[in-house]
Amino acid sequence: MNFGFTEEQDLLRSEARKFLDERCGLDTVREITEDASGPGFSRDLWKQIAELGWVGLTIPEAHGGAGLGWVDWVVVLEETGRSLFPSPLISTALAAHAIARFGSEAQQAAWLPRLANGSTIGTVAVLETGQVPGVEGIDLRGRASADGLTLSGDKTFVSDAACADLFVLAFRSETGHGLALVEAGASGLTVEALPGIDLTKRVGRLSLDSVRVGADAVLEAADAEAVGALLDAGAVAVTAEATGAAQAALSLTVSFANDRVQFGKPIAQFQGVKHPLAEMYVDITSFQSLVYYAAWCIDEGHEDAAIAAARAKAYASDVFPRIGIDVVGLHGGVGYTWEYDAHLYLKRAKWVRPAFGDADWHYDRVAQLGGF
């Protein structure tokens, strides 16, 4: 079996990298994210990547998307991670993924074209304040009403909450779990932007006080298993971006180590520098291969999808923060300055660690799903 990328995927990677290098280098990333009055991303760049098909990459062609798979999307996410590209790309694509997989034909027709062309920004709201990030930790209540549900509770760590037009919320009801669509501005819905360590990744909190949701806004095929699958999809997506970010951090450090001369030699020649760099490379390629397999499992509907996602996210959440710390340390004093870019990758690593479940939770899942 050939596990390499196709020529089309290699071309997609090349074009994505070219676009991001030309339009959104790290200087531009800083300008966008440090603008306190802005949304945390460029509306103009968002429109451009929507026109390029990135937003609707995995949305079926019948609904305005490109109809490609998760392996193709991973190619793009690695490049957005490499550039620390600030955008609601993952949030919107995950919302579309939930609707495409668990929504009715009417729900798909109503929302997928708008998500694909970028005119609607979506996000998913699954996590809450409890210690359990999975389905068991969902306490947002959905109580049956005459024409649908009434939702009450809170959601935290909601990516791009402040700029989202549509929320896909996981809830618990008397009959089980489900997913509901709630539009921004709904009566009883309060959206609060929260401070975060990584300015390229905006997060927020949702408070729902008896928010009424019609029966046509509840994803008809969503249950506890669907909520779990959405969590896994989110874990794979953020790990794919982490792969690109970690590669860029390593490249930045290797370049610095080759240029920095101490005692008459580039510091890259010293064991105390080159050994940590080699360990970073091994760790990155390890969780990179795991995320590739997890993306393939999602595409194929393979029974290993859940455990593959857990492996990839657990490994990345474990080693990427350590890589970020080492990257800053290996740069010496300059690595601690605001003007140098090393700290941007450390902050991304800190953001990735708890997103869609931290290392401990996913390692436990690997053990449970593996029968231990």
The other form holds:
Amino acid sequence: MNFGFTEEQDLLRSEARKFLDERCGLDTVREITEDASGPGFSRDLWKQIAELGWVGLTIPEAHGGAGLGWVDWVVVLEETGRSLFPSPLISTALAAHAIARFGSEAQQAAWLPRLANGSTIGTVAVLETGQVPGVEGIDLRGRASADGLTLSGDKTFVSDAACADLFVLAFRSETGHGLALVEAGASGLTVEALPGIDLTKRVGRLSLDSVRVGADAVLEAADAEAVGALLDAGAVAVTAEATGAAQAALSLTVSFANDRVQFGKPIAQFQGVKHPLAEMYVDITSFQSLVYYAAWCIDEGHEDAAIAAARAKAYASDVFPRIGIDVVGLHGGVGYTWEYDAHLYLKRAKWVRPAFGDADWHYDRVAQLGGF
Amino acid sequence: MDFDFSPEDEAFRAEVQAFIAEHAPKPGDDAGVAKWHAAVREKRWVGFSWPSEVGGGGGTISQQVILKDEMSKAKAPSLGSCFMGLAWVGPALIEYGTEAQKKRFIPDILDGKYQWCTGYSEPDSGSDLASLKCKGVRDGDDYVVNGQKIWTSIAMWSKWIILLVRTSGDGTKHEGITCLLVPMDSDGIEVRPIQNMSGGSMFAEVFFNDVRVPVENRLGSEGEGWKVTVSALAHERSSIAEVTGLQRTIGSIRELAARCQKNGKPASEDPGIRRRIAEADTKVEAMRLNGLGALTRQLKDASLPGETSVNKLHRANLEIELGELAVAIQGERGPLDGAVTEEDGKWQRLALNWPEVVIGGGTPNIQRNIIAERMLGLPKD
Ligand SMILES: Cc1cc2nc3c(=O)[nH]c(=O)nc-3n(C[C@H](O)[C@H](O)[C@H](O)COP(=O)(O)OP(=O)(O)OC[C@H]3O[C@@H](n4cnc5c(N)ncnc54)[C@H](O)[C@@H]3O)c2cc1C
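Output the form predicted together with its partner chain next; the form predicted alone has already been displayed.
Up next: the whole complex, starting with the chain shown before.
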């Protein structure tokens, strides 16, 4: 019985933290993300984290990855979340995860090494309008043609759409659901970047007008269940980052509360300040425990994988937005300024809330998966 | 990360399961309960975590967890019947008692010969327990005790009380507190039961009027009473048994929702009810995992001070929420009682008895203070 991390995992965490603190503090994050004409991330840092093995962390060694598990990856994601590190890391790794799990040997050999070394940026495109964050909401059509598929429809809320070279795209066909690989620049594909309030997370929209892909671009083993598993994996990844971001927001507020003096004492001494901070600690600790278990379930192929992901994301989606608001509010006027960092976490929380399903959606899934 | 127990621990689990299957009484079988208590005593599972020198089981931490978990799953009766003796009087005796005290009290606690009650709270000293005023004045070989305790659970059925008294007004309020072990039939003790809001009566006021307590009944040194009780209260960490209990309650509420109608359909199909149950289920799962995290640190001797308060807050919220939910599911029968309600008013009682958990074990605000001060390093208020 050990619900803790190994020494290697602790080392991975401290190395990740050191790298991010040194190379990409919040000043740098702002510089990168506030540049409206830029891609929203640093290609230079992207190369460096690919070299550190973060992008291909869970990709098998045979395909150029580090061959580690989701528990290891959660360690890295907590740190990128803590630093609000802007990059297509989750998107690319999820695309790779889909190919590694549901692709053929040839598809894996073709794509995984390029995703692992960062030369290809990937993302997953599942959600569509209609606010159904599950397989049921997928309406983008795949029509069988002589040599593959013709895809038509739209995808909204596609993370890192504008910088992606490769989309792992969910579709619906006569025979069921599936995942197809679509390259940026494909004829009939329009990619549109959408403005967002969290500048550290770029989102876009895809529109497909009879985009033709070959049979070799359809992930062999991908069915409705696979699409569901991919969404769960996304929920776990986003929640892991949320854990780190929420902890950073809490510690920022704790140090502010210790320093700021009103009525002759640190405001940390007022229970109106102290108790919300304690509640944040309880909530963050709790969705962190849930996400650790969810990651472990993915690694083990455990039967709890889906419900564990749903519980983690439901809890995080429910409480993180409130934490973001309290963090700003507990700072008083300075919290409302652009210059001070509190709002960065509030905005991340707003991005996290709907990503891969909001709290209502996931609590409904907990009910359904729990056999209510 | 690894959720498997060692082969030795799994063998122990199998032993526990087999034992429970053989000895656990059916509900309502009172004679069976007495037999169960004798059987678990013989097995040395009463005081399972206590050292074997004092008659305990010497069980490892992971075995304690397994034992509690299996018992809770099987709805087995408690291990032993002397609740407060087992929960904190015994542990305090083991740490601070003289050899004579250990010999005198521990076997009786393990055998469940009689009940202990706990005289800490006073009318003016609740959360601020260390401000207590009940006086102990040394007179020859006795302490003479004068003052009042309140909220003393099961005082009317107890043979002994573990009592905190003030023996000195010097120094900080934590100093000058002394712990005494007092027979409840001593001259000068008066017990007045208090009725609670669900109509029951299980706690009392206890008055002390020139009660003479021999010095040999002092636990720990004079002025050491705070340390004696704090160490004994900081016992249980993993909250595993509570989690199993809460999971069972949620299971029963799901069945309840399937039996009750809401808007012309089974309440179990109502999206709002389903989400409330799912949220409670998720909180309990978070408690389970928080508990396993705490247990992991305990096994590595790296417990975080105050971490139990995280699950205590969850527990307090859930205790209230589950009672509310179960009553709300019954709609207009919610405020009724007795046979017209589901399960003869069981849920109505739950909805009225939450203070036992929420207030009895230290209030939520006190837990928030503990987390803020010990986990986050914020100043005391
Ligand atoms: C069912 C039950 C059984 C009990 N059994 C026993 C027993 O066997 N033996 C025993 O000694 N005691 C027992 N108690 C007493 C219990 O420990 C106290 O009720 C508890 O510690 C709270 O004290 P109080 O009731 O005086 O409330 P108070 O301490 O007066 O609290 C009143 C309110 O003020 C809040 N408050 C107090 N201090 C602070 C603070 N610093 N910051 C913010 N808010 C604060 C509290 O949260 C609470 O909401 C029992 C209580 C109950 C309900």
